[in-house]
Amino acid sequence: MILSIESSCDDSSIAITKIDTLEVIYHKKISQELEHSVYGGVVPELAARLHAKALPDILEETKKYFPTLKAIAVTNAPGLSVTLVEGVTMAKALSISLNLPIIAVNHLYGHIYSLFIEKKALFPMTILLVSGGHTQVIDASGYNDFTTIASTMDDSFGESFDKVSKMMGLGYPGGPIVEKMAKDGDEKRFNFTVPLMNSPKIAYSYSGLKNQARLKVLEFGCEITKQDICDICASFQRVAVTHLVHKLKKIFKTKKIKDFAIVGGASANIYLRKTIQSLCDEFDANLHVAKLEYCSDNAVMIGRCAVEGYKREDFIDFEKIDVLAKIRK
């Protein structure tokens, strides 16, 4: 079995995965959303302290599996450096004490393997990764064979939802809150401009759309009503997703895509899933999504990716493993 650790942001998670059957034997995640909601977003130093407490508590429950472990897997990039180091430090300690190799897993690659939890991987595939920190379209050909073909130039898809939620005092994390408020709103009430609509660039930008929402909130001022908020959320969500689809359609027109997937925390958005399903239907592509429980950060996806690494003996010396805040190229 492989023990995997995830601490890239504000979720402390450990999982145990069987190498031969891909079965998830154990999984526990402790979220820090409540602690960070007071501040309207993740406070790195607070997150690190909470990881330092939560990870050892979870690890205590996995001791019975130690004799069957073959490797320790840990997220080492990308993410918050002060939180990544908590997981990496634990992985180093386990590697030394149990005499086991370490598998360093790129967090974004983990999200891709969330599609294949307890089942065989399917490649090639084109993937839209949307989260609080990333918006990327990736051509995936196999293990560690990923090419980014489009990305955001500023804010990410998920980050823009968080910021729109914060500017209206709705809470954190903003994605689920904005999505929920949008269900009771009129998505056509506010005609926000779709970013980069007339640009030939295959890229994303959410800073301008976020600012449009901010100006609308300021326009209402203290007289803003709940219905106004719902309508802003609905209109914002419609345009945010339209922006994704507009650029994706350009990609679909340039090459034949048989299998397409959405991964990342923001891929849990049902409005997004339905819209992407329509796009895939239009181009006769199969849509793949991870189970909702595995969309956000978790150690199970890290363990699933690590199984592939173990089979290829993709190990790293515990003295050489480093924490990387940005994605490895």
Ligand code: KG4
Contents of the next structure:
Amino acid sequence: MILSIESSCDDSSIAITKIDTLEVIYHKKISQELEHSVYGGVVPELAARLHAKALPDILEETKKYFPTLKAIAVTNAPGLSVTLVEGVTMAKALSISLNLPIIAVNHLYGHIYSLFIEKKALFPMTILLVSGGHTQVIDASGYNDFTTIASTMDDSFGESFDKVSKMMGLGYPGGPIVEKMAKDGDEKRFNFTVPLMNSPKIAYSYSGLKNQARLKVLEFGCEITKQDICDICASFQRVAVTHLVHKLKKIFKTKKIKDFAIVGGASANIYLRKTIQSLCDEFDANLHVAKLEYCSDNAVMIGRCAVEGYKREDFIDFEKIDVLAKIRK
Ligand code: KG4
Ligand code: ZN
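Now that you have shown the form predicted alone, what about the form predicted in complex with this ligand?
So here's everything in the complex, that chain up top.
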């Protein structure tokens, strides 16, 4: 079995996965959403302190599995360096004390493997990764064989939902809140412009759209009603998703995509899932999504990716493992 640890942002999570059957034997996640909510976003120092408390608490529950472990897997990049180091330090300590190899897992690859929890991996696939830190379209050909074909030039998709929520004082994380408010809103009321509509670039940009929402909120000032907020959320969500789909359509037109997937925390968005399902229907592609519980950060996806690493003996010397806030291209 592999014990995996995830602490790249605001979720402390540990999982245990069986190498031969891919079965998830244990999984626990402690989220810090409540603690960060008052600040409208993740406060790295606070997140690190909360991981330092939560990770050992969870680990305590896994002690009975220690004799059956074959490796320790840990997210080492990308993420917040002060929180990544909490997981990596725990992995090093376990590696030394239990004499086990370490598998370093890239968080983004972990999200891709959230599609294959308790099942065989399927490649090739084109994947849209939408999380709080990333918006990327990735061509996935096999284990660790991933090529980014489009990414955001500024804010990420999930982050723009967080910011829009924050500017209306709705709380954190903004994605699920904005999606919920949007259900009661009129998505056509505000005609925000779709980013990069006339640009040939296959890329994303969310800072301009976020700013359009901000200006609308300012225009209402303290007169803003609950209905105005719902309408802003609905109009923003429609344009944010239209932007994703507009560029994806260009990609679908350039090559035959048989299998397409959406991963990352924001892939839980039902409006997004429905819209991408229509796109896949149009181009005769199969749409793959992870189970809702594995869309947001978790150690199960890290463990699933590590099973592939284990089979290839992709181990890292515990003295050489380092945390990387950003991946060099
Ligand atoms: O993958 P994740 O848990 O953490 C990162 O790796 O960043 O993604 C979290 C992000 C947050 O920005 C959150 O607001 C967004 O995913 N998110 C959503 C939804 N649920 C979570 N965005 C839009 N709609 C949602 N339903
Ligand atoms: Zn993530």
